[in-house]
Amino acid sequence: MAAATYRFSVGPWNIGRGADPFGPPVRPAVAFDDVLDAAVKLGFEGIQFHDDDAVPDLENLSPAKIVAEAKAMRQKLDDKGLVPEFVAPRLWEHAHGVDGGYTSNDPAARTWAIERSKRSVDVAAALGCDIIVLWPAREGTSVRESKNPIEASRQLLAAIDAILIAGPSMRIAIEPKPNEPVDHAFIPTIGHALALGARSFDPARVGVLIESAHAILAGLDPSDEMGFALAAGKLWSVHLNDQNGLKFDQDKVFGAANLRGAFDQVRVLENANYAATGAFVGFDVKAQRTQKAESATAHLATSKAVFLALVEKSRTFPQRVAEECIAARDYEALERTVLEHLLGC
């Protein structure tokens, strides 16, 4: 039987203007239609959306208008042979979310965050996708004493339940991150996300999205985080990239900092037959600040090429030799087997 084919997705923020945390944009803005054309050219099938990527200015639109705009976006995707992967409520960039959304100390802000999330459910339904991604960006603290972590956990659970109730056919994929833009997040790891989902109104509809860099920033191995989620049947998307240590979120090309770590991530996906589930592989990577506008999609093409090369490395891995090494408890020989395979020796 032929191996399943991977499906790839991209977000409009991955074809950006060259801004980083330390400076302004250095390239012109890329029109959304041009993003879609680039996705098609690169062989990406899925488009990731923040709610206001799909429906700009949705804060000032009626519910009916939001749905109409989302349906128009769906037609635009259909015309290009693309599909929506997920919708994520963008709470962290709005003034109401200055102290967090679901865990804000302002009750009005918490209400706003949940209502905005319900509108995201409407957007997702109109687009024709069934995943809401929650990146709890400002759901945490920079001053520990500013929030009660017990109450914050309850508030996060209440928000998840509200989304599940608002969208009976929707699934929620929580995307943990240990820090940035807050100092300490309330949902820093996959374990936290899955534990919270298990307490929800409908645990079967709460899973996770794993980003490589976010795991590395927590001092964890992304492949172990993926394995933990896969064992629970809860890995519903991945954002593959790379990260050079415990710095700011770098969104480097997949495999650029740790090629062996990238191989291990691909291998765990292969071992779980992830491609056969139909779930997407996303690359949350950004072009280097020095890149010229005309070649500012090379980071995506490179990430995809590296991923596919590592799929082949995984499928041709000398498993029998590895098993002999493991049986003999000769892990030095196993180490060499892995390295020589990656080096093509």
Contents of the next structure:
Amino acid sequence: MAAATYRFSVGPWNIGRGADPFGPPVRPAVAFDDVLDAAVKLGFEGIQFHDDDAVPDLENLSPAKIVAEAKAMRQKLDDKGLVPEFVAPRLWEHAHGVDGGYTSNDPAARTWAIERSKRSVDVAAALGCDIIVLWPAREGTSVRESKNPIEASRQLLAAIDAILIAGPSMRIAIEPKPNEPVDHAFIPTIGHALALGARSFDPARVGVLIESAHAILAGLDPSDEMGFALAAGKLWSVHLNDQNGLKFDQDKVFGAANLRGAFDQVRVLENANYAATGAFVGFDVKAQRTQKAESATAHLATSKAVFLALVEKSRTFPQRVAEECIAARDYEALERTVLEHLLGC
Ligand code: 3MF
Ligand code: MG
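Could you please show the structure of the form predicted together with ligand 3MF, as a counterpart to the form predicted on its own just displayed?
Once more the chain from above appears, this time first in line as the rest of the complex follows.
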């Protein structure tokens, strides 16, 4: 049987202006249409959206106008042979979301967050995709005593239920991250996300999106996080990238910090036949600030090339030798087998 081929996706935020918290943009903004053209050129079929990437200024538009604009976006994607992968409510940039959305201490902000999420469901339905991604960015605390974690967990569950009810054909993929922008997030790991989903109104429609860097920031191995979700049939998207230890979220090129860790992620996807599920492989990578505008998509091309090279490494892995090492409990020999395979010697 021929191996299934992977489908790749990208978000407009992955082609950025080079600004960081310490300095202004160093490259001109890339127009949305140019982002789409770049995606096509790089061989990315799926586009990931925040709700306001798909419908800019949606806070000031009527629900009907939001749907009309999302439909126009769908047409634009169709014309370029692209498909929408997911829509994520961008609660963390709006003034109402200053202290989080679903877990804000301000009841008006909590109501706003649910309403905004329902608009995201409308956008996703009009675009023609069935996944809502929830990155609970500010759903946490910087001052531990500022929120009640018991109450917050209930509020998050209520938000998930509200989205499931608003979008009967939508699935939710939770994208956990342990910190940044908050000190402690309420859903820091895949285990938390799946446990919450299991308590929801419709557990079959709650899964996860795993970002490599987010797992590393939680001190976890991304491939094991993926394995845990895959075993439950819950890995509905990935944000592959890399992260050099416990520091700010770096969104480095996939494999740039830990090539073996990247191999292990690809291998677990291969072993689970992830490609055959039709789910996308996304790269949540950022161009370096030093990169000149004309080559500021190289990080995406490199991530995809590394991924495909590691697929090949996974498919040519000396599995029989590895099994012999395991049977003999000779993990030193296994270590060497893996390293030599990766080194090509
Ligand atoms: C932050 C992230 C986010 C999410 C995106 C979709 C901006 O660390 O990973 O990227 O992936 O908002 O939910
Ligand atoms: Mg991400």
